[in-house]
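In C-alpha cells, the next block holds one chain alone, the form predicted on its own.
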Amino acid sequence: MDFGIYYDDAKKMFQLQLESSSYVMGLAGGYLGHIFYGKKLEDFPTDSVFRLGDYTYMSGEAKDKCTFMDGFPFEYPTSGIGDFRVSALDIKNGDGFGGAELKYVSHEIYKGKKSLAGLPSTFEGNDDAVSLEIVLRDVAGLIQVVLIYTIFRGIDAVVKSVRVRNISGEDMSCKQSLHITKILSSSVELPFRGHDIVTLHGSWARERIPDRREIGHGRVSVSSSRGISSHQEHPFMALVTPDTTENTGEVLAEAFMYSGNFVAETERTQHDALRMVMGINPYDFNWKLEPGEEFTAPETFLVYSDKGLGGMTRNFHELIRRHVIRSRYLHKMRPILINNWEATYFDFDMDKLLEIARQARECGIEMLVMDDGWFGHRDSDNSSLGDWKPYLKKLPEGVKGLCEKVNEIGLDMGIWFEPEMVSPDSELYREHPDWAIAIPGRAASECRSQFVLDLTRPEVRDYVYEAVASVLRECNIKYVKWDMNRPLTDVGSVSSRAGELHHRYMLGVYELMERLVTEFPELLLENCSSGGARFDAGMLYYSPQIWCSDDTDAMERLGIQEGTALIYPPSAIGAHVSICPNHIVGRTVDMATRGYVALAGTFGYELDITRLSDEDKASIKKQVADYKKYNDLVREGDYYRITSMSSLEQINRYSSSVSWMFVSKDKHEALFTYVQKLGGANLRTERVRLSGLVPDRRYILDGGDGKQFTGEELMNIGFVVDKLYGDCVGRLYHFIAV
C-alpha cells in the first residue's frame, strides 16, 4: 500500500501507512484496539494479534468482562471501568462517579489537515496530508470522543490529538454537567522486548539532559507541574530496543505541543506490555463540560525508526522544520546579532548601547538587542515588571530615540520584554493587585520578585498586549525576546474555576502570540524561559527560535545543544558566543571553539564587544563569514551525532572528543564539527566515522590538500582529524562532492 489511510470493512482494521512505517487499529466488539506501530507492512494483519482467545468474555461470556478489560489493548483506554493500567481520560458525571467505555461509531479519512482552534497545531505546508478521525461513544450516552490523526508523506510520524464532547441529552439521558480530571492526547501499546526507556531531565543551566535506563515492571514518568514545560523535565518519552545505537535499533517515540504542565508515561503490565501515554498533566487538572460543550487536547507526535536514535532525530526534524515552524524566517539566514544582557547586566545608558553597536557593525554583527533593564525604573529584577515605558535616566530619547540612533550606526534593533510577569514594586501591581495570580485569601509567593499575571481574564491579555505592541508601533524593531522567568505556583484567580486554570492560562499565552505574529508578520520572535523552561514545539509554532539556556559556556552547551538537537533542529536552537571567563561555571574556552559551537544554533553574541583585544575582534570577522558560508547547510540540512556528549550510545570511552555533522539534502556538500574537551598526553589522532554521505561520491576537503575521499571510506573507515593541542579547542572540516 502507497501512502495514506486505508479502512478494510471486512477486518475492521485502519492502517496507516507512511514512509517506512505502518500504524494499525482494529475493532473488537465496537472497541478500538491498538495492533502495532513499526516497521512498514505491506498489507494488513490478521485479527489474531489481539488474542481474542484469551478471554471467554468475547465469546459471549459477559461474567469475565473485567478479565477483558484489563487485558485489551485499548487505542485510548479509560479509567472506571476494569482496564486498571495507565488511563488516557477520567471522567466523572453529575454525582461525581467516574467511568466511561467507549465504543465506535463511525469514522471519515480526508485529504488535509485541521487546525485546532486556540492551540498551536502541526499544518500541512507543501507536502500531502491524509487525516482520520474516528468516533467513539461513551455505552451510556454522556460523552463522544473523536480520535484524530494525522500522517504527512516522507515523514515517519503520526500527529494525534483528542476531542471530548459532553452529549448527555442528546439522546433522550438527562443532561448534566460533566468534569474531566485527566485528558491525555495520545495512547499506544506494544510487546515488551527487553526495551529501554529515554526522557530528557535537567534544571536551570543544565537543560536535557538525555537519561536512558531499563523498563521494570510499573510506571515510569516524567511530568511538569510547574505551569512550563520546565528546565526539569521535557515532554518527550522514547521506547528504544537494547540494541539501539545512534544508526540501528527501534524508536518509538513521542513529544508532545504544547507549553504548559504535561505528562508522560510508560507502563509495563503483569503480561509484559507496554502502554506509553502523553498529554497534559492530570495535576491540578478538572475542568468541567457543560451539555454540548468540547474540550480539544493538544497534538502529540508519535515517530518510529528502524535506524536509530538518529533516524529518531531526523524525523523530529523534518516534522518541525516542515509542519511546526510557520515563521517566514524558517527558510532564511537569521540576523547575526549581539545582546547587551551580559555585556551589561543592568547598568547600562544610551551611549553604552551606541557604543556596544558602533564596534558590532565594524565586525559585520546585524543587530543590537537591548534586553532587561530599560523600561520603568528597573536598575535590578526587584521592580517595574509591568511598567512597559522607557526608564528616561538610561534612555531619555526613549526606545524610539535608540532605535533611530542605532538604525543610523547600520544595525537592525531588537528588544526584551517579560510580558507574563509584574513586580510587586511597580505602577501596574498597585494599580491592579488583582491581576496577579493568587488563591483567594491566600498571600501569593513572590519568586524573583514577581508575581504571574492572570492571563485567563481577557482584560488583562489586552493590557499586556497593547503594552508590548505600542512600542512595536512606534519603533522600528525587527526582533523580540520574549522572556518567562519563574513558574506558577498559588494557583487562583477570581475568574477561572479550580482546577481549569493552568490549561486556560497556556491558552491566554497562545492568544497573545498569535495576535503578535499577525499583526507584526516581519518580526522574529525568540522565545525564553530562564533560558530553555518552556524549549517545547508549542512555542516553536509561534517562534522560529527559542533561546537553549542561560549556559553560555560552550563546553555545556556542547551537552545542552546535543540534548536538545535529539528533537529539535539545531536551526530552532538559540545559541550565541560569550564572553570568557564565562560568567556562569568560570570557565576559559578558545573563541574559535566558541564559535564552532554557536555555529550548531541561530548563531550571535553574549559580550562587550568595547571591551575584546583585537585578536578577538578579528575572530568575530572570521565567524561572522563562517556563519554566512555555512549557515544554509546548518538550518537546512540534515544533523548527525558522530561522539556524544550523552550516555545514550558510548562510542569510545577514550574519546575526549565531541562531533556532529550537517549534510545537505542532495548529499553534495557536509560540514563537520569536531571539538576536544581535553587534551592528553601520548595519543594518537583520532580517526571518526562520518554519517550521511553517499558511499561511491568522491569527496574534498574544502582548503585542503585536494585529497579526494569516497563517502565509504569517510563512513566507514573513517576521517583522521588534525591533532589539537589543549583543552576546549576544535576544527571545521567542509567537505564538497566532486
Ligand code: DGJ
Second form
Amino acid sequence: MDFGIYYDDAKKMFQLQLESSSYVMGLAGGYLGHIFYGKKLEDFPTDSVFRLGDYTYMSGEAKDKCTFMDGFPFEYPTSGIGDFRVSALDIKNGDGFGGAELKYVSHEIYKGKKSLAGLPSTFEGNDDAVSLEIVLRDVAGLIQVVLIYTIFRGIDAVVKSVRVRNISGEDMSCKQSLHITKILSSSVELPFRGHDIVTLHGSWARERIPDRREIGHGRVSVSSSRGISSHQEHPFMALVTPDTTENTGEVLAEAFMYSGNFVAETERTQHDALRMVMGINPYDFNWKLEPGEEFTAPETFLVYSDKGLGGMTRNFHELIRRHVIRSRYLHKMRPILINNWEATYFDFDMDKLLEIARQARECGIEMLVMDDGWFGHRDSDNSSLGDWKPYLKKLPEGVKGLCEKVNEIGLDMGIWFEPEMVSPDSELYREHPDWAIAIPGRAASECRSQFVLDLTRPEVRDYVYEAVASVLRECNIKYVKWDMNRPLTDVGSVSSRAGELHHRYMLGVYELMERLVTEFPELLLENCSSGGARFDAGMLYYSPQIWCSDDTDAMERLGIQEGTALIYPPSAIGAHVSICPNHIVGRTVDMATRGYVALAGTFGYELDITRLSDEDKASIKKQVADYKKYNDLVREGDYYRITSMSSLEQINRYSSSVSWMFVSKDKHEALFTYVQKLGGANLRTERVRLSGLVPDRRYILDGGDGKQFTGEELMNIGFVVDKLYGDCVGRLYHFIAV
Ligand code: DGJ
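Show the same protein again, this time as the form predicted in complex with the ligand rather than the form predicted on its own.
Now the full complex is given, and it begins with the chain already shown.
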C-alpha cells in the first residue's frame, strides 16, 4: 500500500501508511483499539492481535466487562469505567461524577490538513498530507470525541490531536455542564520488549540533557506545571529497544506542539504492555464545557524510527522544518547579529551601542540587537517591565533615533521585549495592579522582581500588543527577541475560571504572537525564556529560532545544543559566540572553537566587541566568512551526531570528543565538526566514522591536499582527525564530492 490512510471495512481496521512505517488501529465491539505502530507493513494485518479470546465480555458475557476494560489496548483511554491504567481523558458530569465510555460512530479520510483554531498546528506546506478523523461517542450520550490524525509524505511521523464536544441534551442524556479534568492529545500502546526510556531534563543554563534508563513496572512521567514547557523537563519522551544506538534499534518518540504545562507518561502494565500518553498537564486543569461547546487539545508528533536515535532526530527535523516553522526566514540565511546583553547588561547608552555597532560593522556583523534595559527607568531587573517607552537617560533620541543611527552605520536593528510581564515598580502596575496574575485575597510571589500579566483578559492583551507594535511601527526594526523570565505561580484571576487560567494564558500568548507575525510578516522573531525554558514546537510555529540557553560557554553548549537537536533542527537553535572567561562557568575556550559551536546554530555574537584584541576581531572576520560559506548546508542539510556528548550510547563513555555532521540533501557536501572535550596524555589519534555519505562516491577535503576518500571508507574505517592539544579545541572539515 502506498502513502495514504486506508480503512478495511471487513477487518474494521484503519491503516496509516507512512514513508517506512505503518500505524494500525482496529474496532472490536465498537471500541477503538491500538494495534501497531512500527516498520512498514505492505498490507493490513491478518489478525488484530487484540486477543479478544481473553475477554469473555466480547462474547456477550457482561459479568467480565471490567477485565476487558482493564486489558484492551484503547486508542484513546478514558478513566472511571474500569481501565485503571494511565488515561488520556477524564470527564466529570454535571454532578461531578467521572466516567466516559467511547464507541465508534463514523470516520472521514481527506486530503490535506486542517489548522486548529487558536493553537499552533502543523500545516501541509509543499508535501502531500492526508488526514483521518474518527468520531467516538460516550455511550451515556455526554460527549463526542474526534481523534484527528495527519501524515505527511516522506516523513515517519503521525500528528495527532483531539476535539471533545459536550453533546448532552442532544440525544438521550440531560443537558448539563461538564468538566474536563484531563485531556491528553495522544495515547499509544505497544508490547514491552525490554525497552529503555529516553527523556530530557535540565535546569536554568543547563537545558535538555538526555537521560536514558530501563523501564520497570509502574509509571514514569515527566511534566511541567510552571506555565512554560520549562528548563527542567521537556515535552518529549522516547521508548527505545535495548539495542538502540545512534544508527540501530527501534524508537517510538513523541513531542508536543505546546508551550505551557505538559505531561508525558509511560506505564508498564501488569500484562507487560507499554502505554505512552502525552498532552496538557492535568495539574490545575478543570475546563468547564457547556452544552454544544468544544475543546481542542494541541497536537503531538509521534515518530517511529528503525534506524536508531539518528533516524528519530532526522524525522523530527524534517517534520519541524517542513510543517511547523512558518516564518519566511526558514530558508534564509539569518543576519549575523551582535547582542549587547553579555557586553553591557543594563549598563549602556546610545553612544556605547553605536560604538559596538561601528566595530561590529567593520567585522562584517549585520545587526545590532538592543537587549534588556532600554525602557522605563530600568537600570536593573527591579523595575519598569510593562512601561515600553524609551529610557531617555540612556537613549536621548529614543529608539527611533538610535535605530536611524545604527542604520546609518550600516547595520539593521533588533530589540528585546518581555511583553508578558509587569514589574511592581512600574507605571503599568501602579495603574492596573489587578492585571497581574494573583489569587484574589493572596499576595502573589515575585520572581526576578516581576509578576506575570493576566493575558486571559482581552484588554491586557491589547495593551501588550500595542506596546510592542507601536515601537515596531515607528522604528525600522527587523528583529524582536521575545523573552519570558519567570514561571506562573499564584495562578488566579479576577476574570478567568479556576482550572482554566493556565491554558487560557497560553492561548493569549499564541494570539499575541499570531497578531505580531500577521502585522509584521517580515519581522524575524526569536523566542526566549530565561534562555531555553520555552524551546518547543509551539513557539517554533511563530518564530523560526529560539534562544537555546543563557549558558554560552562552548563546552557546555556542546551538550545543550546536542540535547536540543535531538528534536529540533539546528537552524532553529539560537547560538552565539560570547566572551571568555565565560560569565556563567568561568571557562576559557579558544575563539575558533567558540565559532565552530555557534556555527551549528543560528550564529551571532554576545560580547563587547569594543574591548576585543585585534586577533579576536580577525577571528570574527574569519567566522563571518565561515558562516556565509556553510550556513546553507547547516540550515538545509541533514544532521548526524557522530560522537556524542550524552550517555545515550554507552560506547561513547570513553570518547573524549563530541562531533557532528551536516550533509547536503544531494550528498554532495558535508561539514564535519570535531571538538576534543579534554586533552590527555598519550592519546591515540582518533579514527571517527562519518555518516550520511554515498558509499561509492569520492570526497576530497576542501583546502586539503587533494587526497580522495570514498564515502565507504569514511563511514566504515573512519576519518583520522588531527591530533589536538588542549581542552575544548576543535576542527572543522568540509568534504566535497568530486
Ligand atoms: C534572559 C535571556 O535569556 C537573556 O539572553 C537576556 O535577554 C536576559 N533575559 C535579559 O533580561
